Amino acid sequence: MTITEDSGPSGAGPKVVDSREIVLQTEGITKRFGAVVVLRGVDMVLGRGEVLGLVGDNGAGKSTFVKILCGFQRQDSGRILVEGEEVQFHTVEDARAKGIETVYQDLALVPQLTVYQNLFLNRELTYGGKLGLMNNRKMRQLTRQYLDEIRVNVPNIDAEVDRLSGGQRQAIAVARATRQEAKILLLDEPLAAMGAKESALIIDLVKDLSQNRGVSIVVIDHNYTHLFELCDRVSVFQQGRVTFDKRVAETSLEELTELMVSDYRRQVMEGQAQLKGA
């Protein structure tokens, strides 16, 4: 299944996603909070194993859009389709049941717990019937096995998470999400405040999950360089709409930067005009 070419000269609108099967699609998603309109009819497609980058200024609507995709908020109108089936998300658990997992910037890890304890947080393995004793041996074994499978190098899975590097912590958060057989992974600023070495760990992990395990990934990031390293395609949110959508190979850092600078200048001019007219 594919989507036809873009609907306008800016590159906005649904695009061809190579020859990949579409796993996630939205049609006309809108959202308002009181008098403030945050999303104004967002169309998006995501192919199996594709990494899509979302970029836009604060308040552009990308974070609200991701919260709708993961079931944290509900759209006012529009449709969400997962593998061609229209879905209704009332809670985060509804989205998880359809294979959508989210890793936020704060990671939601418990610093004082070990690597393996965080990987099984709220999904602990037990034995002993009603006694419910923790099966730490099994959880250690599965943690090591899974981290090796996705090529995450954490030598000591008994180490407390707060002793790990930022890149290792981010990798553990991603591993916890994907261990539950997630089909779609939503990442909020996965490379924030990381050095080059730590960023390389996450970039390699994202590429391995998408290319070798078929996980479809949506990445929010304000750093355009990160997006060109991580993503197959990039979409720009401006004032609640997707105004630009191109494969990374068909655009450039310069084009993306010029687009965002031009939009900023336009907003400044509109603001100045409103002040003069007040």
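Residue numbers count along the first chain shown, from 1. These numbers were taken from a predicted model, which means no experiment stands behind them. In this text, the rigid core denotes the largest set of C-alpha atoms whose superposition between the two forms falls within 1.5 Å. What changes on going to the form predicted in complex with the partner chain:
Relative to the superposed rigid core, the position of the CA of Val36 differs between these two forms by 2 Å or more. Once both forms are overlaid on the rigid core, the distance between the two CA positions of Gly84 between these two forms is under 2 angstroms.
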Second form
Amino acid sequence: MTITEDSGPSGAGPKVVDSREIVLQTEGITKRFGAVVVLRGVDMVLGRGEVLGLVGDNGAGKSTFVKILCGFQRQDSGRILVEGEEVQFHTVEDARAKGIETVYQDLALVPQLTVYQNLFLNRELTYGGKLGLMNNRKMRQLTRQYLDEIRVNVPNIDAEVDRLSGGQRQAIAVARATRQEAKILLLDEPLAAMGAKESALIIDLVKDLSQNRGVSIVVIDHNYTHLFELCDRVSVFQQGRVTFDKRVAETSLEELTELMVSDYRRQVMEGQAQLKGA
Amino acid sequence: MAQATIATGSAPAAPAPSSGTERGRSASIVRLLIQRREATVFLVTVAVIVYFSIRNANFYSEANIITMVQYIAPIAVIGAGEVLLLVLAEIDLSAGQTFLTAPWIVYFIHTDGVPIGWSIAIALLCSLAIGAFNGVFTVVFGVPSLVVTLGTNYALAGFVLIASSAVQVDMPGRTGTFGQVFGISNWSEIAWALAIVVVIWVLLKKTRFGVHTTATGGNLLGAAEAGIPVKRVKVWCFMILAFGAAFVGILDGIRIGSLDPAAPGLDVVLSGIVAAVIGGTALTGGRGTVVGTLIGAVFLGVLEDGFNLIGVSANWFILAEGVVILVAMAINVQLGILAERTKR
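Right, and the form predicted in complex with the partner chain of this protein, after the form predicted alone?
So here's everything in the complex, that chain up top.
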């Protein structure tokens, strides 16, 4: 990864990463829960239309980091910049207002609601004000239109989400996140518990969104093969820090695996040393 | 437009085509019975009505129907309100006592010299406060609503006994047009009750609030992540139920004309919950049917009244109620499993 100032001697022009304009940047993000330090200063950049993969062991801080980016939790210190401008996220809505949308691990879909109700969850269209009756016809129409547009095929948008397959649910969750002109999409393990065929569908969808719609995407996933297919760049989280950051083209599965395994060995040795010391 | 399509790894079967053949039709009736829980309790209710009307010709008499609807009205309102809470995977055991306490508040305030209209308005505000208390206590302290509202139930019952010195009183507000509109007229209570039930139905099915309620009960974390104010939604639902219960409670008090300080509130609220449950609302959250609850309330009313008509002792009704709850729950659970299968 190379970050450069692309214009002017004053350096006031937009920063770029790998010749992409930087859309999202964090500086020194820290977070602790009681005595547990989860993030120890995370610096990250994300270019327009770029797909960045975050990997790391459970508890390395990826999920917490993503929750901070989407406004669900707040950092203890550090800055978040969206298109070069520092932002303060107190709620998920704050982040949304800046074009950051999230698809959570638990999908945040409501199984008992229909496809279109889920797509418009908390953004329902009504006749009249907030208390007005819902405009179901309009919501159905826009749902059909948008799902066609991003080429997601769901047999029946009046079906409860309960009835959909895992891949379809994930597609609906991604569709919901991107429907509102999202600039930045955060995906927490989008391919977890998904078969090969369904994974391929989601990978296609993510690529389409990034390449054709300029959506910048951060993906957490444990499966390196998926990440290499999906991402332009990979960052490794270890104990609350980014310890490795390379373009997918410049690294390999072997390098990444070796990095994780050596980290695991080091942890085991440290553990043994502690046991001996005790 | 030739379109490459994403998703549909395992597409669920499309709804059965209505072929119009006899077999297709009966299959779709079975499907309807399985998928729409209200249908089952509706058929059972119709069967019970037919049975009692054959056993006793007086069943269809105006006097008997009036007796029935007066019994049904409070159950329908409290049951419909409970549906909101059951959808949230919460429950309110204090609504029956709120129902009983509200006319007492009207009585106390009115005997202090406040006009009856204002007394009722203040009593309704108090009911909103009771609902808000239940809701806020539940969401702030994380105490299960079952326990919170049980506490509220006893606190209110104690309040009524203390404030009334356990003496029965006459309900004010029974005169003139006012009295007729608010309870005395034969059809007043059921008309108001139906209006409230319809409002709750519209709220749950046709408004954002209803979707947010379903979302909160169906996926609490997901709803919160979508930005829905889940705690506020819960508090509102407790308040709506308390308001509805208090309103029909006041109507009931005006209709009957006297207030009994020792009336058991739990009996009232449990009837409402039973109506919701036999109507097809699960206790697991995310799903609820106001229409089913209304039918459930009618069923309970018909059963109670029918036993009376054919000369079976009220004690049998209690036994029957118990059996009905067990049977209805077993059917609901089994139909739920069946519905899952037919969906796939």
